[in-house]
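So this first bit is one chain, no partners, the form predicted alone, shown in structure tokens.
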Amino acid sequence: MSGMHIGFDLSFTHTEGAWARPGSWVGLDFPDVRMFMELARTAERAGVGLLFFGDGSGIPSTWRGGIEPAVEWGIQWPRHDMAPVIAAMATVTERIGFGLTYSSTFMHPFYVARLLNSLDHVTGGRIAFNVVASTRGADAANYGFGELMDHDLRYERMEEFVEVCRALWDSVAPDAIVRDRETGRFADPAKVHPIDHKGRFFDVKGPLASVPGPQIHPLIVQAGNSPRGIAASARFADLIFGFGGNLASQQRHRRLLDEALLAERRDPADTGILWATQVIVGRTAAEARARRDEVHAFWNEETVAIHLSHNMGYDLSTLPESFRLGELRDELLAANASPAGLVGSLVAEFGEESTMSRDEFFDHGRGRATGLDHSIVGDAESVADALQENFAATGSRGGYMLSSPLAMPSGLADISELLLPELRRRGALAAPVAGATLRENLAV
């Protein structure tokens, strides 16, 4: 059995009320890069392998059709492009990797391939690309899309997007750069080739006008949980970002991924899943529970509804007083919204014929919005017990993408200083390797 790899999810260190929690962002305000540099040092000392930034480029506007509620409460915004922040964090660390998110639904692969190549150089081969198929109307509107692309079509575009990126990264051979000072000859033209890609979504001449990066191909991370998303993962992803908190769903994801990997003639043992898991760890169990209660205090019905509507891509203010879960799922599919997440888990738990009231739905939704429905809360020993048990039950390949709803940086610092030493003492963490790149260091 291999040991766990640990990543930190830094996507929401300042939203959903986190900025106002006691001890958060003391002396600094988001997006001050010094806070992230401090956290990067702490995480690297603790043995964290990856600092991950999810992203979204629109202010939530699905709930009641406007941005005002999200702006007022700071729900899923503000969001900055974290590429420059990653470059700064790389200057104060040596081994830890960095995950950056861009949308294959809206972005162009030439731009993204070039940017990630540059970041691979800046970080010394420590960059990962989290490629996403976007489901949010607020993001789509910022890129000139009047409506969301069909679900399966988004994944077709993603697959072509990654194909183009990989071709561009390969368009300048690793040994093409000769740098012959005596003759002044910089590179061998025979080893630099256009890609001449003509596809359904992109026409790209190439080659990439860049020196090959230390990894050649940055590590590719993908989080698709639907059958179509899992098929895309199996085709090109090096590492999977999975949804934690429900063992049956995790085991289903692992099983379906393994089947899809075999269909692509890839060894399932080589592809790990980092399960997204929110952790609240205290020096005692009582301290951890008190911190959990602090998180609950922020969330009212409107903040829950803003969060859920944005992430589903569906205005939940239109919900009737009662409805069948299967009916809601079908409406989401018809609207090209996301039927996974909360609705998918409720259908799995109660069945598609089950009727639910609006109030019951939002009660369940509060757990999803806060992340407390998939959180592990306790002292270091009990949290470590839970992670070890879950890791064994989900195939012992990959690890955890840990997040904290607490103050920044103390919530994550406590994970670094309390939980990770306990996991290391038990021999549960993946052993450090001498690899120079993130691809080597996160090998399953």
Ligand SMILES: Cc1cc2nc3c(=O)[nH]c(=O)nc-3n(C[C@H](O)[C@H](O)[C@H](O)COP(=O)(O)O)c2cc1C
Contents of the next structure:
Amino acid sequence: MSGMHIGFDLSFTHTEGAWARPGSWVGLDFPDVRMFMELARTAERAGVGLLFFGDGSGIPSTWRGGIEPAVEWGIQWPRHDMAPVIAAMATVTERIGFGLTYSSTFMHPFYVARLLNSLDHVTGGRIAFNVVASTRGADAANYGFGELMDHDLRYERMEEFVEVCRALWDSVAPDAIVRDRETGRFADPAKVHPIDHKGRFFDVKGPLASVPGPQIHPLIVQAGNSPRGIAASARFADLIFGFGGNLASQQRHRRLLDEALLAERRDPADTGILWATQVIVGRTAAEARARRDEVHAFWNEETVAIHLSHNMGYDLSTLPESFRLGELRDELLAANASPAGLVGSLVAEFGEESTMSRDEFFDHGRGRATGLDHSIVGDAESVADALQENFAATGSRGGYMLSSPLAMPSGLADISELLLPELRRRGALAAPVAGATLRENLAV
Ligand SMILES: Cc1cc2nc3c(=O)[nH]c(=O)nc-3n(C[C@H](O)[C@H](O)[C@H](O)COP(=O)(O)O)c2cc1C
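Show the form predicted together with the ligand, please, the one above being the form predicted alone.
Next comes the full complex, and the chain you just saw is listed first.
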């Protein structure tokens, strides 16, 4: 069993006011590629194993039914396709891996398999594919869908999507490429095959017109949290992302995943979960708390409401002055919105009969939108203690997808200069090896 693997989430380094906070870049603005090249070098030096970009293509538009508030305050926008940025980051690093997200609900597997194969070459075998089912109407509308496909159907499509990608990556055998300079013979046609896939969602002839990449199959990551999402993870994912910050639900996720892996005849000991965990580290606990307060100060009621409405798929501007929690949950279900996050946890904490005012609701929501209700805030010793304890209590397989709500580059600098040296000193980290593929480096 290896130590903790550490990933770092670069999805929101320039949104939600982070671009303007103390410690932000001076003279560089998103999407300047040099910012990301510098972050990649810093993270690799510190021993981070994976840099991750999540994705969603829609601008939040649920709150008050329009994009204007999200555009005005930079809430979850702008978001670019980060594939070319990863190519640039790979040229200035040697070991660190890169995770990229595409939606199996909206994209086509031939395009994604081909792109990831190219990225596997450019990165020297350091690419991971986070495949997501997508949950937001704003994304669906960009791809010609009036509304989001049913939840479980999205996972059926995801399973077929990954099956097609894998078949395409196998459609050219690694030893098919001959490159015989004497005769000019390039490849052995007996080792290059169409896939002739005809399925419920996709018809793909194949083969991929590509040279196999160093990993052949880029590492596949999946973060489903529902029973159907976990079943999909067990079926095909090499690595799992989970929501950190709540031990009981992490243990539940680990248990359900292990059962699902066994049902697929896979060994649960071989499959790690990286827990998404927001940390704020300071030289002292007081410094860390002051940084947390800076984050808090950005979020007014409207920015909180934009964020929550987008993630729930429900326009919270329609909330009455006071309401019963169970009533709101039922209303979300009836609107095909997601009660899983904030509303679900408020019902669990206070009970469905309990009444809440609109202001109280947004107060709770602020902790959720900022992630501060589940963040680990403190000096390096106390944050390292918390991570080690949580790692042991969740099966000691995988590690953390850390994130910081602070400005970049200072948020990553704190983690690199304070937290990771402390974890290394304790012998808690798994070390990535130069020359190995990401698949080899992230094995548990
Ligand atoms: C670390 C982490 C990263 C995620 N990244 C994305 C993302 O980039 N885009 C996205 O649409 N969903 C993302 N998700 C959400 C999951 O893909 C999934 O929708 C969520 O866990 C709910 O699971 P369910 O569909 O099984 O209910 C992420 C989840 C986690 C834990």
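Here, rigid core means the biggest group of C-alpha atoms that superpose within 1.5 Å across both forms. Numbering follows the first chain given and starts at 1. Everything numeric in this text was worked out from a predicted model, so none of it was measured.
- Once you line up the core between the two forms, the Cα of Ala348 ends up 2 Å or more from where it was.
- With the core held fixed, Ile230 shows a CA shift below 2 Å between the two forms.
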